[in-house]
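Just one chain is shown here, as structure tokens, and it is the form predicted alone.
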Amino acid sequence: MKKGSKTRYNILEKGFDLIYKNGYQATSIDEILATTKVTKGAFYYHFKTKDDMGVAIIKEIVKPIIQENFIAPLQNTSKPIEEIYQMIKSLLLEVPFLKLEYGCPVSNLTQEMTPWNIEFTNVLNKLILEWQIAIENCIKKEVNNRNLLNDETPKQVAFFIISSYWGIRNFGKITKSKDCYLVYLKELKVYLSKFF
């Protein structure tokens, strides 16, 4: 990786860490510069604005992690419903990138930025839609595998799983305890069991 590319990636990585911890609007360019030890000129060489950097963080830092941990586990699985449960369990209890005290970075950015910035809205919507479709495809596969007739559509299930995951992440953030995750996982198992 060339020096310029390393500098750019360092800004994105450290910027993400600060934004995940403190929120996007509470994180200043000056804080990012102090953490990265990059000059203002170097920052503006790589990014026109803070928002330009924020969108790049979603595309280049957050998206690969989401694809690896949220989407890839659901692809090519022989037990789709079990894999949805295991994926959520892993996201709550095992993935070190996701911190209890900070919640879900995609949910945080969605709540904080989509009312104010169309670019954020577009990139976040695209990312969330990828996860939603991966969940929908799992449900469709399970329905087809078992010739099930179920009242709930794959889209309804995907909406429920995503929104309940974001919700329990917020409970974890507030309580600073994974106990709520364990209760949630029990109920998620009950919910998903109707597809077995």
The other form holds:
Protein chains: 2
Amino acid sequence: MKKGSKTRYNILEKGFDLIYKNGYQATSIDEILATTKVTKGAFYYHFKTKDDMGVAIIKEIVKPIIQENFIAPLQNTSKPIEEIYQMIKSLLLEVPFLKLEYGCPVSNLTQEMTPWNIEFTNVLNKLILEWQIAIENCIKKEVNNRNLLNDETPKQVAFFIISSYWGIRNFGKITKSKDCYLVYLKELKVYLSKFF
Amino acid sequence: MKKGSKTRYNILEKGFDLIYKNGYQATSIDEILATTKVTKGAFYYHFKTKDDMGVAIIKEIVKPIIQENFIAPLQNTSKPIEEIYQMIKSLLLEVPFLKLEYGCPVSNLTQEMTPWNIEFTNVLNKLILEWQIAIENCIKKEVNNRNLLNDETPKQVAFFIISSYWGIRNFGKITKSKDCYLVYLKELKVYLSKFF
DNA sequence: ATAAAAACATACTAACTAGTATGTTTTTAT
DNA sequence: ATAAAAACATACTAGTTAGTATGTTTTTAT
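Same protein, different state: after the form predicted alone, show the form predicted in complex with another copy of the chain.
Once more the chain from above appears, this time first in line as the rest of the complex follows.
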């Protein structure tokens, strides 16, 4: 990796950490510079504006996270619904860089940026759609495996799962206790059991 | 109402509108002053700080909204589960001051403030707990009516409903289309049908 | 080795922000 | 009517913010 690219990537990584923790607006460029030991000149050599960096963070940091942790586990599985449950459980309780107090990065950014930044909105929208489709396909696989009917169900169920996941992440942020995850997971299991 | 109280309440109302629309940090005091035609002197006569106003908005504007629209409908109903569905449907599609693009005020504030303001967190936590209890009690009523067993279920179900509601509000913010509400409501109905 | 380009460093600016200092007007109680 | 308190108005300040201007250093290709 070239030196310049290294600096750039460092900004993206540390920037993501700070934004995930404190929010986009609450994270100043100066703060990012302080934690990365990068100077302002270097920063603006790599990014035109703060928003330019924000979009790059989504594309180059958040997107791979989603790919690896939210989408990949669902592919090539023989027990699709069971896999969905295990993935959600793992996201809530095991994945180390997703923190109780910080919530879900995608949900956070959606919440904060949607009102006033259309570029963020578009990039996030694409990302979310990919996750949605992955879940939908996963459900379809289970439906096919078991010769269940009802074509409308997969989309509905995907919406329900995504929504409940985002919501419980918010719940976790405010209660600051993983207990709510455990309660949620119990009910998620009950909910998904309708496929069996 | 005294003149002073009127000014104060006006600030709270317009302040809520702006914060609900744009977020807390993105809403400046100057912006609130401009839309209320109140001067800075008057503002700081009524509120010690911006955060003081923020907390007052939650206590005096958001809380009544929750009481009237999220809790009251669940009380004294003969068909509790059906009532939960109707309430959520009404919140998503009918209640005029809740807007697709703006999401859920409580969820928004939770998301944004939790990382750095403990006072907001506490006030919001109480508010959310009240809603949670109301839903739980509603479910318990249905369980009693039908002599169903399983003591753990009501809390789980309440968590699931709240989470899914918050999540779909987030979904609405990014897709900017009520279609996702309709899909969600279909699945919510399916989910709740387990009680029948 | 050297010239060009890439990468970085420093000092500055203009706009905005929450909050204050200090004064005036309006309301209220007597 | 008048004094006190409540309510409001204006001008200002100190700190922060994103972004710029202008330079220097480092890397790369020849």
